[in-house]
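Here we start with a single chain on its own, the form predicted alone, put down as structure tokens.
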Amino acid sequence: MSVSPNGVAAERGDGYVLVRLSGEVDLSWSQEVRRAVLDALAAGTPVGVELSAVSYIDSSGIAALVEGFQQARQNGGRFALVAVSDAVRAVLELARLDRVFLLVPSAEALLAA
């Protein structure tokens, strides 16, 4: 599967949905990210957002992830951030959100967590 430099794509795995993000997640397309995350949660299976190809994320991107986390928690679902890049991890740690989100190394680990 190929993802554009700034892209969002969802794929179904075995028992989960994985939303792959790439590029710079900023205000210019964070609403697209939000929609992809919420649509994935509507499937009723665990959702992972893969961030290994994200080089930058701003507060609007973080807000989209927080909304997904809150929606999953409200509905008793599982939501995790997968293969978090160093750039995203730095922002999560700064905001102390690394203690809030479930962080897993791979999509397969989402089911085991």
Contents of the next structure:
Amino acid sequence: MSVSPNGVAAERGDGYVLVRLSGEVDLSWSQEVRRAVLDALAAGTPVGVELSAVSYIDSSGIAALVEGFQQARQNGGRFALVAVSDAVRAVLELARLDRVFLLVPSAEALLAA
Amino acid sequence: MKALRARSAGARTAGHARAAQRPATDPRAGEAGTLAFLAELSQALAVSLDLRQTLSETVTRVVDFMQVEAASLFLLDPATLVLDCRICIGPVDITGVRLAVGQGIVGSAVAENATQLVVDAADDPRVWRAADDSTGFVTHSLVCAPLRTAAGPIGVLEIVNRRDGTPFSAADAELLELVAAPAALAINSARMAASLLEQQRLKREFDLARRLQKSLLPHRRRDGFPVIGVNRPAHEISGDFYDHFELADGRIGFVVGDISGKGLDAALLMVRAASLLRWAGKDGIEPAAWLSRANDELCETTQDGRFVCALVGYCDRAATRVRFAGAGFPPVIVQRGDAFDEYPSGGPPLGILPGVAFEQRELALAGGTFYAFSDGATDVRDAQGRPIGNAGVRALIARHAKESLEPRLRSLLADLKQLRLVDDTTLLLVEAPRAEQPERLVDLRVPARAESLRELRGAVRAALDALGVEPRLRDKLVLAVDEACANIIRHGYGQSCDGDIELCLARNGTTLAFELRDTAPCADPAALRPKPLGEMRCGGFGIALIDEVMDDWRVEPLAGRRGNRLVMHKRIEDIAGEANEA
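With the form predicted alone in hand, show me what the form predicted together with the partner chain looks like.
Shown next: the complete complex, the earlier chain at its head.
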């Protein structure tokens, strides 16, 4: 299990915004995650949430991602989960959301998708 | 390269009658030609799929390129230190000739691990002449280069007589050495590949044997069954086995066995002995007759000095009395309170002498425990490397006597494993079933705040790891507990955050019980319904996740409505078998 500290950071790429998450996403800070995702969407470009360093995510973290997904869809924007870790994938599968989100291997693939 | 340059000058052969016959494009004409020859050879050897063919071509090319009368390749058998001629090109076929290390120039090349150059064979007493003498071939000059590997020479490449009649030079020796290097590498790689394949094949066979063996061991019974066994193989496969079965009259038969020797044939004998002993005991005959029957059968078919140590017997369902007989099996240990008694086997191992009589014994357990350990347990080594013996096993039993059955078995095995396990270890015990007490794995009280979730998850994860719960299931269970706690924090306590959450994780047999207590206002059961998963909703699926992961769960108010108690259950079939894992 990865031991990345909890963290969320948005970086602007070439035509997209990437929100990098790391650590264990739970109720204690999932509101920060939600804020960061919604802020990233405000730019109007495609948004990817990079999850390779996320070793745990609970339903409150998933909810933040769902909200991002819905917001993007309403505005006709693009929203994808990037480089999903095994831990996150297991929870997405459990919640039957693994086929709902757009999952891409890299930020570049986000534009191609 | 200096020697090659000397050769490329061609000074020594220039003007010689044979040299003039060489075509203008003679590959030996320059260093480039030599390099091209070596590169081509290395390439062919590196990609060779059929090493024999490639080596044969290599020797042929050496003959052509170096313009020699004969060349041969010897391989060394490291066990016998004999060099065997595998490939030979030339007027006299010496394939199959065997030379000892040190014998002849070929043998010297290996003995000294150095290239041997014999300019004039007539002058060198070491030259092996048997082939010459019997065929009329005359060896004038020769070079032998060892096929070197990191682990020493594995053979020799030999060239005999230059076709132009001139003797070999240091440059020839160096060139042969350069050819020998990729040849040695190719042979070595091919051997390693073959041994790797062999290892993989063996591993597959061992895996199969191990699965077969495990499938023979009876399933752990949890319905107050008085006989329980565990088997811990020291290696991939075991020579030990145990079995238990119920007879129509209510008695329970049991068997423990230990096959002499190790490895695959011991494992196969184990499979046969296990079925034989089970078959022999199914009629409910006296333990002594049971052993005799199995012994006579095994004597007829067991060879190679292998034998089987075994203990067989019966007990009643309440384990008040045990009737048993041993065949070369370590003494049975019976523990009653602080007292230990030992009962040695009353007969020799099975499979040695037909018609032997065995003694049997009957004893009252009186609430005590009957332990039958295979000698793997008594052979376990202490820190000083000495076998702990029966006294050591008794000390282990005494140390854990107060623990209930499951934890005791785990502790015994863990202790044995911590000491050095040198042999397969099997333990079968008989004792009156006690009401199984749930085993508490986690007891934790934390403030009802989101910041506590990490600690809660860590505690649950560690406990499940200690149980050997498979990581995917473990992660789901951790998630479910986290979701439950998050719900208590968010919806139970709401704004007030001065309450606590108490988590208790207990295991009762194969069932895990997760219990969460809080002092929040009593929950409304109607609000706690799982919503369907797979829908894009921002929240509200924590309960659905719990429902998905757990077998069942319920929330009830605590006495006096001073809080809530959430209980979640999950059956974990497989971890019960963990004691049987290698």
